[in-house]
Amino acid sequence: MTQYDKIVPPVDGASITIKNGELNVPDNPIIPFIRGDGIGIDIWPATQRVIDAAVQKAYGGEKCIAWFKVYAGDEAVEKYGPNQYLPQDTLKAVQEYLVAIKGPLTTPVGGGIRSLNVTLRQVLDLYACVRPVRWFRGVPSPVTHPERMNIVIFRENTEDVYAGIEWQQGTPEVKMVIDFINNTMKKKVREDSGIGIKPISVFGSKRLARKAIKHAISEGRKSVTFMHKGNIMKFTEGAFKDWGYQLALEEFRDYVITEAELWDEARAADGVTPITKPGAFAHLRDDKPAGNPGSRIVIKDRIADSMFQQILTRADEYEVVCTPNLNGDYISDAAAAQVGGLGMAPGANIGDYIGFFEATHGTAPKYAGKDMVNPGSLMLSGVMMLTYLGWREAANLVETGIERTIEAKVVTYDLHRLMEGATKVSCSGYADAVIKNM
């Protein structure tokens, strides 16, 4: 067993564990906790009393949560001392036990770790950012059919720009890198430029575009979409599109159906010579239906500009979407904003087998502890929990008891300024309500 330095696990719950390629989950797993800073100190207890209320009345006692608090942030520093804001005993708990959550981390100000978030992504090696995006009857949206967004996005957490290798601007050590672009690779960057590097790998964009497709596999998802720049960057953003195009068609034949095979048939069907490449086709969209995926998972692929502009006009026309580190950090606002803001969108970080579920907002200080900010994040994230753990009955009584709240406009201020009738509560006042109305 894992020997632990300033933290002790509960006594009362068993390890998750890995069999068959598989999690094999107790009925009483361990499951380490963040707290988080700011406004964890309101949104955890709401969270964790609705997920417990969750799996007590969907298994009648037969189920429960063996919670074990584990410390990052600034309540990590009050316990373990200065700048130990990821003390390696949470690290070793969440490697032990497979699966946790967590509230919002701040980044340390000044030297040491980059971010608290991509800390953990890297370390742990979490290389698919999970965020499922859809909307709730009754919430307020800037749109006139957010129904029509129901998406999740896989986004890769390990590559591209976040992988912080940049050199600052006039360091000795940039002016290695632009002498050595200059004068050896004979390209021309201005001298006083800072500069930054964007690796993408095959292993890592295969890695991602395998776990998208089995997402959409499992759950009965139509289509993956490859998001990427590839017009432009070609030999990362382009080439990430073209391995999840082989990978699919490697080790999903039998699955997935491409946009521009789809087009093929069409193309055959009205006697037109077919030319068969990913994304040949994309232009001509609007012109005439493709052929019938029947059951088969349609993969395709879209300019990073131009997703972002159909997520507004075709929301519908997306359920999946993969992509690199950058454009999924953008993406998944957008699609957010569009069914409640980031106060309704959850998240996971997730690799081969550890799934880390997250706030997706950040701590709002001047907030915490009053008591008054939306937990829906939180909760949600909770949900996705629920459903890697393989308890589904209790994550969906979690999603019916928001919706029936939100339905009966009893809601958090944030919400509560955005509609007429509705009742204002506080934090924990909304769980007693989702717990409820489960």
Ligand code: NAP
Given for the second form:
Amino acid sequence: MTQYDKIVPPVDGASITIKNGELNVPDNPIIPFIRGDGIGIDIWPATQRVIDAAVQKAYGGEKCIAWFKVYAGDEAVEKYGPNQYLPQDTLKAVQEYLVAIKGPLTTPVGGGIRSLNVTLRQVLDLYACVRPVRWFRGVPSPVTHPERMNIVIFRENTEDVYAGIEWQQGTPEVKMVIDFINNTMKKKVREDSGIGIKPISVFGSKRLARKAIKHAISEGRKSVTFMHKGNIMKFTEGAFKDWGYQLALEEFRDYVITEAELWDEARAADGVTPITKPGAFAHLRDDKPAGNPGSRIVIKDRIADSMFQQILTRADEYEVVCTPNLNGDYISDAAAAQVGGLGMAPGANIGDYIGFFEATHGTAPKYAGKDMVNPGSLMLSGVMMLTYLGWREAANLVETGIERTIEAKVVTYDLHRLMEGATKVSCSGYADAVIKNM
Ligand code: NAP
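Instead of the form predicted alone shown above, give the structure for the form predicted in complex with this ligand, please.
Once more the chain from above appears, this time first in line as the rest of the complex follows.
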């Protein structure tokens, strides 16, 4: 039994465990939550109410989440003392209970404290940042056909130039690195450079590709696209793509066909092994009816720059996108902007088993406590979480509630200012409307 310093797990819940490589979810799982800083104070209670209402409606009391309040950010400092932004208690709780959800966290400025979000991902080895991006009817969009976008982005979370291996210009350390590059490796780097390292490994790339492909299999998606800049960065981004194809063929041969094979064997591709077996990773959300009978998942790749124009012009040709960290950062927000912006974009950071669901926007401090911001991002992250638990009925209820509320043009200030004839409601009022519309 894990010992905690300042928190006590709820007594009316049970632990999610791992059984035969899968999550084993009891009817009353203990789920740690971090309220979040800034507008977390508004969006978390609204979200919690909506999730609880959906679970109650879906299962009539047979299932119920035992919420476990844990601390990070400003609230943690209040409870645990100065600089205690991410207490051990919190990390231990997420490790023990495997599924957790959080509001946004302030990145403490100065004092050598790293982003709490980055720290959480690294300490818990949450290597896949998963961002589903779809449009809800009625949400204002800058593109002509926002309904064509329905993709899930798998962004690598632990490697790439994001790994934080860098040396500041002018330091003795950067001089050593530049000397090595110039003298030993016989390359030419300017002496007055700063240096960042971009590691991309076989292990890191393959485990992400595995997750993306399993997701495509279990959710009946038609394609997985490796997005990379391998035409220029051959041994990092190019290798990421190559290892992705390799993994797809080594581990999922019965389920996949590469785009190149498709061209070669267009006819022979008919009638091959249908996708019937669910993957081990059968948890993430489903935006379309499962099943892709009679055909295999197409594995393809696209150069990153081309991918940006492709999601604008032919978004419906992409379903699951698997990509290194930096590309994933850019494409996630660009895709979200096409369907209504970050206020509606859910996300999760997922490891081998731990699923940590989060609002993708920040703490918007100027709105904190005003009960006015859009809780959509966190609510939709709740949809992902419920799906991850295997509670699809409840997930569908939340999603339907949001869909109908927006269709009825009942929205918070951010969407209200972009929509004609809409009714503006508060954050908590929006939650009421979603519950009513489930
Ligand atoms: P931000 O908090 O995301 O807010 C920027 C703007 O986005 C807001 O002023 C607001 O725009 C809009 N917005 C954000 N969330 C909204 C919501 N739920 N509903 C409606 N509109 C929303 O970005 P920031 O001001 O750059 O960052 C503030 C803090 O958050 C920083 O400490 C940053 O490090 C942190 N952060 C945390 C996370 C995370 O925890 N995942 C992510 C990003 C940033 P308008 O003013 O136009 O209404």
